[in-house]
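Encoded as structure tokens, the following chain is the form predicted on its own, with no partner shown.
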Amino acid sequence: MSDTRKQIKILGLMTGSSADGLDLCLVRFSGQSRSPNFDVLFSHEIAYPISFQKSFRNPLELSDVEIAQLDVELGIWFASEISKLELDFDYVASHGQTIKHEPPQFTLQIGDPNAMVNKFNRPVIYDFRTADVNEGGQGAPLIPVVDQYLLQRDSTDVLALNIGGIANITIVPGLHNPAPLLAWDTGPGNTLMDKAVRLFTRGEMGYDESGELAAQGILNRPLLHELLKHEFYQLQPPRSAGQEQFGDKYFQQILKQFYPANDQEFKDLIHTLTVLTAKTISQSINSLASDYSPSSLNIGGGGAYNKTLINLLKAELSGIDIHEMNKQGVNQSNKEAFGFAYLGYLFLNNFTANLPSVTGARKAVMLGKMCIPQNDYSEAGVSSR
């Protein structure tokens, strides 16, 4: 399906592996090229109910019946929360909540689009990862095409880093650099730090605000040495990670090696996990071939607010200018939700959206499926879910 209107408003929805809530970004796109003009009209964050947080932070423990029930409940919750905002949009582009991600076998994001279709009488574009996985790709990361759209310059190579539950890096070569755009997951972003903070505070804190707890700890070098042995870091890109690699099972293994005996040791654990995130990000950047010469790094995601983590990165990457993402209303908080609005735009205009150099797919393909209002089922090329 294509939408031939010169201007179109798409509401992008993103729920990440941190499982803390829903990010929304309403974008008006103007034009029909791969690089349309855009205006960010609205951005917002909505915290998940506690029940969702508990379920989505340990998705591998969910039964098939529980997953099916949560699929429906999450879709209904999306519709309910969005309706409170009284927004005007033409389409919704929803990433959904990742429950399982084991490429190249399968990937699963839930959040039944039917509830939003029925509530707003607007089409919903969803399931953005499966088409890439079906072509042998990782199905992730998908935001690099957005990094290219926002950040590519004529002669300068640029880095983009997103620190969500999992951290991923993109190198966007300048237009005059023939080297390919590359991107991959570097390893844990906030996920292990967050688990340690929740354990330390008995659930009173969900994350290390500003990195204050990590700043009070010291490095446990033997533990860091063991953590850096994880087989994921030995994989060559394309690679992607999730709860399968760095979820609760792995965190419990860490606790068997080093269970904090007191408050200070908890802070040491949080500090060491923060260093792990910084080290694995910097190692990925430093592994770039000589074909790339990035001088700047744009950071997005919740980890951008962790001052201790950012200071560690600045120390590890002293030759690179590190700053928060900020371009025409796209910032560290809304970039991924904006990204799925853009992926929805690409779908509507019949553009491919995956990057085989990033995901390892056999070819570039269109990403997404569409769920439409019943009265639109007769449109050519469009089917209901």
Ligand SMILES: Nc1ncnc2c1ncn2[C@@H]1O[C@H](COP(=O)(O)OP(=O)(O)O)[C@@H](O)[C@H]1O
Second form
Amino acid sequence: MSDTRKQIKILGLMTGSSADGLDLCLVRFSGQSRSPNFDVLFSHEIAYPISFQKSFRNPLELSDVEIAQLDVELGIWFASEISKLELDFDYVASHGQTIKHEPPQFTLQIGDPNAMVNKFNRPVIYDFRTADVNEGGQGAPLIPVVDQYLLQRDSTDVLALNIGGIANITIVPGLHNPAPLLAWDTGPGNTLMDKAVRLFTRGEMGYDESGELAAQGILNRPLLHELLKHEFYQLQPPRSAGQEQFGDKYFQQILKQFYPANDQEFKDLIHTLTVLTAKTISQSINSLASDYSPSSLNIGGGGAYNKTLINLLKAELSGIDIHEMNKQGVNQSNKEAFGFAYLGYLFLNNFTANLPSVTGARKAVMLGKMCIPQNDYSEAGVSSR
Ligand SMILES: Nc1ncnc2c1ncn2[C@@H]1O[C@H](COP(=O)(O)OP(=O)(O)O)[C@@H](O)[C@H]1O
Ligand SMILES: [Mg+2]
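Can I get the form predicted together with the named molecule as well, since the one above is the form predicted on its own?
Up next: the whole complex, starting with the chain shown before.
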């Protein structure tokens, strides 16, 4: 083995579109190849304060001034929350909070790295999506390269599903299968269900705990039929979605078609939106070309806790073994934060990280930028750290 077993500890940070909070995962990587050994040393979730939740749930309504202020405030919040944990790391790799995602023009994640660089005196790698967008790609999804790293097998094809605000799927072909690795956003994950639950409970509940409200509702077939007509589901991959497609504006349109008149109808709406998520995921999987024959599906993201959703998926995908993501300390809660630690690792070792077959970029490029401590400018270089 050519690895010199160099070890680095990278703190991965993920703040997803659900705007529920910050997920962290501290990973020690050993080696310098694309597939280093790793140990998950620590994982944690920190809920956003209400003010951030409010701002980031409807990011398209923020003014330029608000965005600029939140960029700094969020960076300071990251630094102060992380410092309470007293962790030992060499680098931070931070996704940031997506405010706008408009490929092929631009994509914007905020959470200014300077406060963390100053507080920890460690380099911070950030802005992982722009380089791909600059190459004509969607800038998303980025986790498929992580799925490949974690899940690729010799002869079996494997599926990885992440159910965050938006849901996305990766098919990792076995090493003996010449078909390309594919990945795409299937449509809404939890985002529409979350909005319905918040409206129903007047903000008291942020989401449908274990899918219990959905379980008490029944399917509104005409509404589901209408919702499935959304043009996003007809697009061929590569495709990525966000608040632009499935944000508040779209939710208001749904309410115009069906405004629940009583508690039961609210539960029916939540149920129907849960079925929409399950159907659009399963249709995506069932439409895979015959070059792929996945036998298992690893689920990650907060939607993995929604029992009603998972049961619907199991019913739709009866031939596939469906289980929660669980590999060497990487599970449904920390996978994306782990993923950004790995993307940081790829950056530090000069590896490309986007997969043109999934983002549509013209070529594979390195992803990320690095903000380094002031004193490192005068030293030989941060890579010697
Ligand atoms: N116990 C639970 N029961 C049902 N849904 C849950 C539970 N915990 C989290 N979720 C769902 O997961 C979402 C957060 O998932 P997450 O993977 O953090 O998404 P994102 O990456 O978009 O932030 C919540 O908004 C909620 O919809
Ligand atoms: Mg989250």
